[in-house]
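Given next, in structure tokens, is a single chain: the form predicted on its own.
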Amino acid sequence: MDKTNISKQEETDDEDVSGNKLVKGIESIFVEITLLTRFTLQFFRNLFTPPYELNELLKQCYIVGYKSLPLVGVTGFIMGLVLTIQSRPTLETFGAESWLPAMVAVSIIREIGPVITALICAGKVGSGIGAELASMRVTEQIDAMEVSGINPFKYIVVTRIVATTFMLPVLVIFSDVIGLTGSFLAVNIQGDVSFSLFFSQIFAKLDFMDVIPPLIKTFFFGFAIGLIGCFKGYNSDKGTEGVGASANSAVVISSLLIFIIDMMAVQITSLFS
């Protein structure tokens, strides 16, 4: 009886245990979420009152959008090539050949293009803002930029987000042609088909809402990006354990948030359409 009795009052303890693990992983994700909110509040606030760090804001430009140029170049030529060479046999399968080149088309630019490219600069962009913003937490150089008059959240961090929200739509765009030019060399891999004639078959098939949709809606996934690396990195507190920590969460949620805001951007979409 005694041995019954100490089973389960441990099997009690272990739920016990878990019980406390859930709350506490719930808390634990409004925090989040409140102090994210209060975060990007902070943003807007200091977004529109001077002074205006355009000097920093140019570099972070620079570092964000010309660097990212070749990373995000490949993997939109392998992509329109790729899809390209995928889609061919189906399309054959049909007697529908003629349609590649416009079926390629809207898939790199209504969906592909932006989502990739996004989850890309997550990965490069986000990891870098994250790692960065942790390390001068860690060496204390936001501290030493309050002591000295600066406001570290505006050279820091408003300079950070403005970057990466005006330049995505950019290295999207840029992904965008190149994986339609990846595109026309795969359809010539097995055929003969002209510059012209190519690219005079998918414009004729996109219209606004293949096009300025997916635009706006890199708008809000530059933004994401920026502000989820900024916020971990600004708001490390772990030593420097938790600069690995800050690139690592950043790079998961600002993907997460990527995949939301196209959910919501193509449910808002087929309203219209």
Second form
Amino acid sequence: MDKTNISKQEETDDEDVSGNKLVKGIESIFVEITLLTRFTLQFFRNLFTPPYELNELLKQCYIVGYKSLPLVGVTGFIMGLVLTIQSRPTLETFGAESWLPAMVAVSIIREIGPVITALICAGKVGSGIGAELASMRVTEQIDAMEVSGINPFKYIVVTRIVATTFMLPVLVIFSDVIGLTGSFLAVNIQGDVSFSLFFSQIFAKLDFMDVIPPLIKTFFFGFAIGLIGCFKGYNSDKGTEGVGASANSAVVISSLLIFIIDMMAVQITSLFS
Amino acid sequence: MTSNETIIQTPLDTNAHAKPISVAIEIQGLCKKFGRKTILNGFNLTLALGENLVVLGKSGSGKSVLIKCIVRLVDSNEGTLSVLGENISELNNTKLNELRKKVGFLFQSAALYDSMTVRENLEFPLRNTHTLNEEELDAVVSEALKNVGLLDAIDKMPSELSGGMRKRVGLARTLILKPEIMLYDEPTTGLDPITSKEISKLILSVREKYNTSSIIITHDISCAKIIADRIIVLKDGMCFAEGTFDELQQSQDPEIRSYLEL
Ligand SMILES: Nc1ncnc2c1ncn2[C@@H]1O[C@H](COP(=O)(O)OP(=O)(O)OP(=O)(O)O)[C@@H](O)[C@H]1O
Ligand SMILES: [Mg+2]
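Right, the form predicted on its own is done, so what does the form predicted together with the partner chain look like?
Every component of the complex follows; first up is the chain already shown.
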């Protein structure tokens, strides 16, 4: 008798706990969104007020941009190569082989180049920023900047977000070019197309709407990567364990955001075309 | 003053006070809670100009939190906190940053910027004072490192330094702005007795040279004995005992004496 009572009690407790957990979970999402919004506003407020940390900005551009070139280049090359090899049989069945360069170029430039590059940068750059800032927070380096009268937000956060925002488009263009080169090689595995013919076929089919809107969205991708990395790292507060957690959630959330931005960008572009 | 010292003047030296100030820090009824946990509970303190005040207390008693409240790294829940005559909870960001440049803070963990060399670490606090040219900057940095006996580590990265060396670089970095108030969080922890004694002497000489007022948190009783004008013991968020080293050592209360046992 007693026993059943107790187990019932426990059951309701369990339900209570899971109910609470759900509420807490939803609550924490809203808290997170609020904090992120405030963080973003703080970024824009700090962006336009002097002093400007130009040296640090250049250093971050070097780290984000230059140091990512090999990785982005290799993936871009493989992307172009594989896409071309995979598409060829399908186009062959329609006898539309000559469309191959243009089709690959459009898919790389409009969609695959920006998204793959952004995802790779989310993994490489975003996690790096998240971990670096979190460990600076844990070891009190951010506090140390603050007490020496230097605005750590401006020095650490603003420079990194600006760097990712402007470096990602550069990386995407680089990746697109390498990707098309890969595609050229793949075309030449089974056929014989000259370099100039290949590119003239591409440029004949590409127009303004294929190039500019995807480029614009890459700025947003870069912004999202920098923002989330910094947000997660800067606000980390769980000691050493928090460093890993910050890096991890920076990658997860920014990758998700990249797809969301991509979806919105496609919707907006299709409104105009 | 030697000619050497005039070179290393920072603009802060010329910041004359508008009104004369009699105390460096005045804290009244300071309360700080983390969640439901009360760390400081109506804490009062006055730090006179040029005074060396040592804060003792058990690990976790809130000593670090106390000095973080003084520079507003941690916001207090209640109480007034005035630093160099300014109520710090009322300052806007610009004014707070101005004030913070006059208050040096040595972190318990040294908090060196590990992406920068020792030299860059020391130059960092000076970056917004545009009055120094390259040579002067070099002179200031080497002088500060010489003071802590680490001139040969100038081009090393923090990761190449030992714990004690990091602490000393941290100290040099804090002293480089010639602050009017110094807050030391365990300056000698992790150092050998000889270096520890040197650091204690350095703290004394800093006071002598620049008339700095200091709060020193320490567990190192021999260090406390050398530098303290006055000692307070922090317990349960309040000032549990106060007096000079000798007064506390001769106290009737065995608990107070136990804090000073070597
Ligand atoms: N950011 C924080 N969030 C929550 N609790 C904190 C935070 N900072 C400090 N505390 C708590 O405040 C208490 C006092 O911490 P503090 O670091 O001031 O101790 P301490 O006296 O400096 O100890 P030690 O001598 O070991 O350095 C500790 O119990 C700690 O758990
Ligand atoms: Mg402490």
